[in-house]
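We begin with a single chain expressed as structure tokens, specifically the form predicted on its own.
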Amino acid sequence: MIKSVSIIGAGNVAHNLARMFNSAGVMIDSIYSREMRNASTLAALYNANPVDQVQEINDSSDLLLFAVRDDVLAKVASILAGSTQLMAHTSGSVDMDVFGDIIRPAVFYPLQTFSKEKKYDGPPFPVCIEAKEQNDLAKLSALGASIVGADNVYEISSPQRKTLHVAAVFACNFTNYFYGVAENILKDRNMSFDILKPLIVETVGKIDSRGPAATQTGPAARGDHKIINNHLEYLSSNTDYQRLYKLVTDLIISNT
């Protein structure tokens, strides 16, 4: 079982995961960063040891949970080769032996969108673990279970992982873009984004209850050309939306 957790990184995973581990009864030993005055901060809400060395970390904790850049995982867990410690990553995209020869590599990647400032209280989302020992294995999934529940636990391999992270870009850090390109596109006219909001929400619902394919709509999904037409045109100031809105909606023409 997993009573006490050191983190490497201070950032938006360190700060939510932080916060449920700690509300899950699990101590937070140690909290690593670069900068002091990050480890400092996250660790003062948790009565926990801000370090800004690697070879700091708390070397009796029951897992070392490394929430850095992807490109410094290695050479952030390089550091601490030799340790018998368990030592999880939370990145969607590494493999697992990123780690390389560390003894006993893990993964414990949760499947949502963080931000320091605000606290996450949303539904509770997928952790996907990985681990080479199996009795780990289960100490990760007993550790996920009590911040989300047995039920949105997952045992996902590297390869699988690397397919999910792929297919959340799509779902999450896109779409928002395309928000943000609305958002743009509104303000050239001195209006809100918060006029799309109601339809953003229902789009979302529909997209529960029916799969995205289903709740596809517009003028692209009807092969209505003389609006497209006329999007484009309204468009032609921008250069790069006009690129992406011809693109998305030739894809859509082609799937639908």
Contents of the next structure:
Protein chains: 2
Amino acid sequence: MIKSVSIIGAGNVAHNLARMFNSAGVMIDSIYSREMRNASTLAALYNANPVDQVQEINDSSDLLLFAVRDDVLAKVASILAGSTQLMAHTSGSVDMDVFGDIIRPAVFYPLQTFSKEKKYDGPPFPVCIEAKEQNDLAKLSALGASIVGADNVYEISSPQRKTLHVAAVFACNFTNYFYGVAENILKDRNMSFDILKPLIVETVGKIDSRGPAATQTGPAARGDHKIINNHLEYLSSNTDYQRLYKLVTDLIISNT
Amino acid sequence: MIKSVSIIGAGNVAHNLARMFNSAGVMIDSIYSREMRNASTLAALYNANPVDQVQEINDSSDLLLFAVRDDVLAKVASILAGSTQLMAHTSGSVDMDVFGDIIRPAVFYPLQTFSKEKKYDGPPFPVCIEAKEQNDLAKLSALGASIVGADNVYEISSPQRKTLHVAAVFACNFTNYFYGVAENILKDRNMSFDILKPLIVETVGKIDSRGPAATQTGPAARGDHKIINNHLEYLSSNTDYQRLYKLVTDLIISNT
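Form predicted on its own done; form predicted together with a further copy of the same chain now:
Every chain and every other molecule in the complex is listed next, the one we just looked at coming first.
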């Protein structure tokens, strides 16, 4: 059983997981950040030891959890490569083998978006786990269950995690960009984005009950070329938005 | 004050507005559908008269509401062009002047997505109104307020409605298509779309509190070309999705 964790990183993921682990009775031993100030801010909340050198992390913790940027993960992990403790990263897009030759590599990936500023208080989110050792998998599974419930812990391999990440880019990052496009289109004519929010919320509600394919509506789904051309003309002053409109519309038409 | 309505159309919008009008104490006089069966089904709920000829609609109702497909609106409306009653259509994408030379043209556009099968039970949605006569605008405003509250009634001109519609295509139709893309990507590897739903819900929740531009995350927002190339390679078996990924990513990068 994982009774203590040290966290390498003090960003959005580290903040939110530390809080949830603490609520579940797991001790936070030490927190690393490149900036001592950031390590201290987070460590102070749980009476943990803040450090600004990776090698000073308490490597006798039951779990060393890496919540750092993808592009520094390999380098930071290599500093602790001699440890025999369980080491898990929290990234959606990095393979477990980023840890190289260590004894007990693992992944503990919370499939949710967090911010330091706002304590996550939504419904339970999926935790995707992976480990080289079966024993460690069981431990991470129990740790995940303690924060999101057993139903939300998924054993997901590195290749599956990649699939999940590509899908999430479409379903979350790209949709968010489209909300921004809508906001800009409205702003240009002095209208508020707020007016669209009930429709956005209902659109998302529908995928939950009936799935996205069944609920596709709009000019493209109807093949309404008159409206489509009308909209393309409307967007002629912004060729980026026009290209985007055209491509997505063409794809919807060819798939319905 | 609008005390009675006849509805031309018996689809998703007609079903939901009829129910809301009825709840607000407005009488439903008659319902037209090309198919008598559809007119009867809806009319029976409110003790209204079903008709399958437009000219048989009760044209002494305080409001003749057109809830038919955009492409037949002009033709259907022309049949009642001699009436002196208030006539409003419910379309997001058709100009008020579709009514031609009639005396009291108007628009009563509910900015929400409805289905016949599922009674709408979400929060109040915006109702966008427009009318040639100031008197009629006041009447439609009161009617809108009776179903969604005065705060949700917006006076929106035809050109503004067009802007709104273009924005809604991006924020709702296109985002829904992206949910479908994500679902397909996961299905290809035997994974369920359900695993993404908490993240989708949180992404939408964030635009409400902080706005889309401030909450843009993901490989494109970070300019993480290693992950981006990785994803493009992953998508190489589906050139449609690959093109889409590339275009949206390029736009996010050039806008952040």
